[in-house]
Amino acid sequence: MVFKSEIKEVIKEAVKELYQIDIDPVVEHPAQEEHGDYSTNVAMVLADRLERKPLDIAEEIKDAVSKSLRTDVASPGFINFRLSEEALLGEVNRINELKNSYGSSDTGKGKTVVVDYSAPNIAKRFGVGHLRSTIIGQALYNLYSFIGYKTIGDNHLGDWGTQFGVLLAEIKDSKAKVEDLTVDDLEKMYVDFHQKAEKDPQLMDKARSWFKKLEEGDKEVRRIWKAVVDVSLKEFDWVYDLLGVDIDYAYGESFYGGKMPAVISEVRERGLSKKSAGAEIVEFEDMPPAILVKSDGATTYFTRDLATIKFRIDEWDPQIIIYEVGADQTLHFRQVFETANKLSWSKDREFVHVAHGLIRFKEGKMSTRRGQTIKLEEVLNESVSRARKLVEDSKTGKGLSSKQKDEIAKAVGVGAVKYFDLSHHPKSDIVFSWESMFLLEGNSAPYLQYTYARALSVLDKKETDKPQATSRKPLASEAEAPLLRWLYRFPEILEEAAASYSPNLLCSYLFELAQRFNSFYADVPIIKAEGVELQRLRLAITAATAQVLKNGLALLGIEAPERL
């Protein structure tokens, strides 16, 4: 249950009946929960409309809802809200009654949201720098789907364009049999080209010229484009299966070749592109132009990513489509979003452009154009090898299969680097270390994977079919009370992750929320409890915080470990 909302619902009644005047509310939890759990300072915003006393007004406002809410008033005119003993068992017994259900919500119903994700490069291995988009991707799609969203993932693959025409023209000067090269031949193919472009910059029109015959249709120059991407499929086949993605379809750029002609008219019968050099392009007000047809006829990203556009609205009429694509495209998603908004596309429906940050060294950023890139299978590989060495010094590891431990490992070992990832907010870059990337301790994957394994062996320990909370007062001086108020918060974290397109949250309060735990769990009995009414409380708060963990790290796509 979003208390949130409820309360903000009791505010609005009473202003409106006070003072005939509607508002919408902001409330928030207070710094300090000794204040409460949730606080409003719709009196001190009221103050200057009504030419009265914050205080006054807070006064008024507290009693107008007190039947239906325990309030008090704070200086300057904070109202703070207090949710019910009654409240807050109940909605432990409630995560326990809905269980992998628990924080799903019908927000989204009827309306359908395209997520734009991972979109690897073909011909490029796998790089640590597309694990961002991928996994960021992963997680908003999990949040969408999950407050009831029809939610439709897109793996928009790099397959096209003038890089495409560097590999041709290595692959020709090289007279190499294509269907024999490996991902890591064609990188060194495509950086061994741009050193030699950077002596002989007339190189590059030669790579144009290749990518103009692949527009073209000819078809020996398809047949070796299609063995190119074959081959890199299967690369991100095996990447994906790791990281435990699964994207509805991937249309990659080919795939709107023939989409490009109508979406061009339309931009020429609109009166938005205009001949410049030979070129054809779409300028804007305050930003560069964006190149719409070459000069040699050819198309670009920019147009591309029109038809993209116009494919989805045709295809799956969302209200939004997000793209989860690197800040260094923040430039382009700009102009495409304008141009689709001079289309008229943009009616009844939002383009958002998720900015995330670079993984980067400290150096500068990586360029596969340099040869400057960490493999993604390597990272994976070598913190799933940390992870098996974990499990086998645990106390537990000595009881597991040789098949369980491996399981175990790659649960913990992908998990840690994802939550790395996912942890550190969008737009934030991230400095490359291999020691930061396989955090097992402290704010990680492996701590909240310990934390739900430490709380199904309590479980476990005591025979319990449905653990249930019952009322013991007073309940703000028990040691129980710090999880009870901050167990409730799930549904409310989740809708503003995905309002604000910000996994990180989720992280940070599952990182509290197993914190929480681990106190209790250090500084009170729990199967050992005084009493039977004691004990199934706390059996039955364990039981509510193990669920969360689960349902919060599955929708980070990690596993969750019943045994570590």
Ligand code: ARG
Given for the second form:
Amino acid sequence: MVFKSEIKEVIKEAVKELYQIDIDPVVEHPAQEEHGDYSTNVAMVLADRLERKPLDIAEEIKDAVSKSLRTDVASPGFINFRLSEEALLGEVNRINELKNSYGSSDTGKGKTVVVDYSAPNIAKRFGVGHLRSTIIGQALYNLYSFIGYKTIGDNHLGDWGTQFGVLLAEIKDSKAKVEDLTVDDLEKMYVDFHQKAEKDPQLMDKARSWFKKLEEGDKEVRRIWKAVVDVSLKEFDWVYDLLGVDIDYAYGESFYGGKMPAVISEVRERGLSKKSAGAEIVEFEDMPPAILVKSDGATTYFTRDLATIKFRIDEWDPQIIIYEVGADQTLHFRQVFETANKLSWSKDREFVHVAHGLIRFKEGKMSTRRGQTIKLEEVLNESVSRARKLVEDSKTGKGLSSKQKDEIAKAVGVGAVKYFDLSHHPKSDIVFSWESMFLLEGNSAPYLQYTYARALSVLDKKETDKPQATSRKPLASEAEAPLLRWLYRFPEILEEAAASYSPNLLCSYLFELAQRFNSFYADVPIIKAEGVELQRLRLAITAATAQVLKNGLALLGIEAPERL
Ligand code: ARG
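Take the protein just shown as the form predicted alone and give its structure as the form predicted in complex with the named molecule.
What follows is the entire complex, opening with the chain shown before.
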């Protein structure tokens, strides 16, 4: 249950009743839990308007809501709320009843979200930037689905554009058999070409004319292009399989080939474009212009993104389109969104660019141009083998078959990489670190997975009739309180993480939950608790913690093995 919205509602009503003012009160968790579970500064906000002392207003509101909420007032005018034991214990039982669906809601009922994510470029390696997009994009997709949105994932593959001209030029020159090429070969061709083109700028014109042939539908050129796409997709599937990611659609840029003329006309008719040095451009007040049609008639990434929005609107009528794409494309998306806006496509719709930062390896930024990309395959394989070693060395590992160990190693190794990424705010640059990824006592997937397995092992040992949380007083002074005061926040965190496109909020929440559980586990006996009632309560809390960890990890796309 989201207590927060209920508290908000009660305050809102009281303020309206007392002062005839409509206000949307800010309700937060106080930094210090002793102050209560929630707190509002509404009295301070009202003080100016009412020209009265905040403390007096706080007292009045407190009196007005005291029937339904347990409150007290703190200077300079905060009103603090405390959830009752009944409410907290009720929530534990709800978690254990609702199980895998705990935390889901119908917030997004009737609304559709498109998540544009992953989007690697054909003929290049699946890089670390696209890994971020895939991991964060999938987490956002899961979060939005869980809170009731109709969610559509679209992998906007980079399978079109002048760079294919480059490739076609190289393939033609080298007389290579396309089917035999690997993504590495293709990428090398791309790098070689650019080195040659630095000395011989005319090569670029050659590449452009090849792309033009592709856009014009030349059969032979299209065949080569298709073979290149297939080679790449086969290699990308390896990554998707390992990550357990399956994106609903992969229309890709090429899909919009035939859809651009209509969009170009629409832009033209609205008077948004103009001719400039043979090309057609869209100008903006506070940004450089974007090219709609190149001087040789070829379309651009910008044009294709406009066509993509148009298609998505016609096809799915989404209220939100989330682009999980690197921060280096900020200007591009500002141009696209502003143009869509001027075309009146954004009415009742939101376009969001979740601009993720870079992953830096100690060597510095990676670049395909210079051809020094760190291989994703190597990173992921290394992570799984580190995890495998961990399992091998653990006590549980002894009793497992080799196949079981492989499965767990995969869950832990892949989970470690995903969580490392997700635990940072998408916008921040992150420095790759095996140490942080595998912190066994810190904010890492293995730590959460261990905690989950530990909670299950407690439940395993004792087959109780039914763990049940019934009231035991006084609660606040007991070992259970810190967990009870944290568990109920899960649904709230999911809403916040989705609304702010920040899966890292969920990570911090789960980390804190795991820490609280581990202290509880260390401090008090669970199975050997004195008395059946207390034993039941502690088992119920343990089960609820395990359930919330499981649900949270699942939303992050991370598996929770039952044994570790
Ligand atoms: N393929 C592009 C790149 O790697 C990302 C595409 C993102 N999505 C989009 N609708 N533009 O740079």
